[in-house]
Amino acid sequence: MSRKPKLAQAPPQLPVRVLDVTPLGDEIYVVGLSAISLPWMPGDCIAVYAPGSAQSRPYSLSGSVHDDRLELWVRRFPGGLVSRTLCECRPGDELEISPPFGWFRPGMPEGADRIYLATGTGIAPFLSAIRSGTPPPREFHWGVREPLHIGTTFQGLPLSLHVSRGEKKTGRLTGHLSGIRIETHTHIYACGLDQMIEQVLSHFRKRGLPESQLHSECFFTA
């Protein structure tokens, strides 16, 4: 699913501020932003811009839609211009993003049978999913390059992950699929690298789960 929405005007610019930022290890960082008004749903986006410009980049939400505060995973790039001003900023400093959007919905359908699967940052939606309430999966499989150091990031959660660590592009977590358990009513939800994402819905698809229950968001192409 393409993360790129088609809109008729720019979205307006709404102002944050940084409360913290996390280093995980691997460029991946934990960014805290502060709330905004506006109601949002876990799968949701925010585009961030980079000050000074016009260029912007869709980030997941990874917190709960009952929190004070915005929280953001984000990969550092080389080079990239966004990802670069998120990772390095300091607490007080300012930010301009825009309103949530989105259609991916690991909440939904309610009462789902639900197995998750992720890599990297992919994670965002799906803590945001349960932090705000929605049961959790039955299977959370989550796929990284490196050994992160997550300290207390999923403390209190009712979660159980499979962590696979593999090789730096496709990684090792679709060589667990076939043991994934499925039935006629199961929803599969995955999310992050495009490789990852095609192999997942191409295995389930020849289990024969139908389209209508297989749900996707690609954050990265390798």
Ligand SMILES: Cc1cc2nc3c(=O)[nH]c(=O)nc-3n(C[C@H](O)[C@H](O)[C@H](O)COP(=O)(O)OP(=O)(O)OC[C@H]3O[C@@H](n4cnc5c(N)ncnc54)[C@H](O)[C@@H]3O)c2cc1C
Given for the second form:
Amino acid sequence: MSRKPKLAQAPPQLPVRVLDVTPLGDEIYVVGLSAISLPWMPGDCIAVYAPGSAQSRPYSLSGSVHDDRLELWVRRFPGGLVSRTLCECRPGDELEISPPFGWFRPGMPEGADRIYLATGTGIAPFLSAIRSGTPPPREFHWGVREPLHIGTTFQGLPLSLHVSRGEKKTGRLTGHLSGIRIETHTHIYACGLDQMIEQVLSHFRKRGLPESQLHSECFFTA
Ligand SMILES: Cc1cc2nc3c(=O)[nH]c(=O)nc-3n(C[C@H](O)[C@H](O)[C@H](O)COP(=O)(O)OP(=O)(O)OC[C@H]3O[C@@H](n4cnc5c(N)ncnc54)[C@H](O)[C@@H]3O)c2cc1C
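Having gone through the form predicted on its own, I am curious about the other one (the form predicted in complex with this ligand); can you provide its structure?
Starting with the chain above, the whole complex follows.
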């Protein structure tokens, strides 16, 4: 008797409307989308489909779980299939997305002594955690290539900005790791470029933190 292999069902494609697209500089855009009626957690992503295609890319949600809209921080790659579409959208355009999914949990465990480290759009899951009610981390390091137009987004947060290029260059985030104090119960969360994540994880492993306290999500490979 021949047995047909079971095919995994493709996730449903949910329609959303683009509400606004705000350039922050250095090819990074904040994209506002209409809400969906499914619950999600800080650290979750949605897959955004290229128009008229079954191809999609994941993007981390950056807003509060309590907002009546979804928000993404997207780096635009000029030849990119989905990032270019997202950053060049206009309010009112329609897109299709997947239900939220994810494993990176910057808000967990509750009550942890937290250190957040992000490069570029890797800031998104951390913003979502803080905006959704997770207490700010003890230290919050963000590496960007150039200063961005971020207004008051990070007001009141213990943010250390590290600019790696141009006139306002202050150095790389990874140059500051040895200055970060850790306790036996400290949890490290790193998100963004693979090179930064590898350096961060290896640094804190060497200083004795166990794997269960090292959390990461890679957006981009250099
Ligand atoms: C779990 C997860 C979450 C993510 N969340 C976010 C997010 O919140 N925000 C965000 O901006 N991105 C995020 N990404 C990355 C995102 O999913 C896409 O990979 C990215 O937007 C490129 O997709 P694209 O379709 O535009 O480019 P593609 O069509 O895949 O690539 C086309 C061309 O773009 C260029 N390109 C693509 N990727 C790179 C790269 N890494 N470096 C240099 N050139 C490149 C290359 O020239 C490439 O040939 C996430 C990735 C993962 C795995």
